[in-house]
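In the block that follows, a single chain appears as structure tokens, in the form predicted alone.
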Amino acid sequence: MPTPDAPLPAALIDALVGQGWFEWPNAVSDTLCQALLSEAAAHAAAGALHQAGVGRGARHQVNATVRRDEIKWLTGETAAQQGYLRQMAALQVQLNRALFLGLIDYEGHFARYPAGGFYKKHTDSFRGAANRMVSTVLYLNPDWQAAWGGALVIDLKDPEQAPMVITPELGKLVIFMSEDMPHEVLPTLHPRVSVAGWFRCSAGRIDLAR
């Protein structure tokens, strides 16, 4: 993971501009991922996770036919969260520097999918709203088996191309443009944990293809 003064991988910038998404294996250290995973497990054991909903504001509702995961928002109150949020702040600086996105802040939450959990196809931001510009997902699952399901499936811009299927392996970070990339989480046969997050922008929509 970069620091504010270290450049991002060139492949990341090229991928975001050209295809709208980037898969970054081993982006975050195992040590930090394990600390975040332990924290998520403690929240689950304490009943501190709550059922995720769909929609925002007055339209927010819990709908188990659309998504079936439990979440808890990051507050930065623990060392593990602080470490991860520092890395996201560095990523924000670098994305702004490379792509002139005008990202102003970051929000994120733990997401735990129990066995049988899923999230049907959706986008993370309404087109033109610019409330969420860039999405991130960090996976916290050691020794994940492909047979367990739970993959992230991203529709590609070229409709003739098959969707991209990404396994939720420990330390992997997926970055994609929030408005442009429909995606879903396939049903999982094993509990699956991640940190989902979004960089937000105060201005109107920015077209990377301009």
Ligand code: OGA
Given for the second form:
Amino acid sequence: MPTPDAPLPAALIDALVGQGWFEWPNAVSDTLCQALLSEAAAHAAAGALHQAGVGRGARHQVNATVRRDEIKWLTGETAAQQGYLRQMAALQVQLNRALFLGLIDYEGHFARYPAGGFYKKHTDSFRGAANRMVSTVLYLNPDWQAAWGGALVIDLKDPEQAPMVITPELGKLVIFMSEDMPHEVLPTLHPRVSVAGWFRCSAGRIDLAR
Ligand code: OGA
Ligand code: MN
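Next up, the form predicted together with the named molecule, please; the one we just looked at was the form predicted alone.
Next comes the full complex, this chain leading.
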């Protein structure tokens, strides 16, 4: 992972601009991923995860026909979370330098999809309406088998092209533009753990395209 002075993978910025997404295997060390996975497992065992919902604020609701994952927001309360949040902060600096996105912070949560879990097609933000700009998903699944399903499927901008299918192996980070990229999580046969997160810009942003 980058520090503020280390370069990103050469292809990352071009990929975000051109295709809207980037798949980065082994972006985060196995040690840190295992520590995050242990935390998520401990929260699951303690019943500390809660059913994820859709919609913000007053419109928030749990709808098990849309998504079936359980989450816990990162608070930075452990060394592992601090390690990951530091890496995301470094990535934020790099994205701002390269793309002038005006990202000001990052929010993220553990997510655990039980066997049978899925998340139907959605976008993480609506253009102009919200302040999530760049989505990230770090996968925490050692020895993942493609036959278990649970892939992230991202619609490509060119409708002629088959969607991108991304398997959730430990250490892989997927980065995509929150407003433009519809995606879904296919039903998984095996529990599937990740950290989903979003870089945000100021809510008062003026959208010059409108
Ligand atoms: C999300 C999401 C994708 C994944 O949490 O909004 O789309 O692969 N997650 O877990
Ligand atoms: Mn999403």
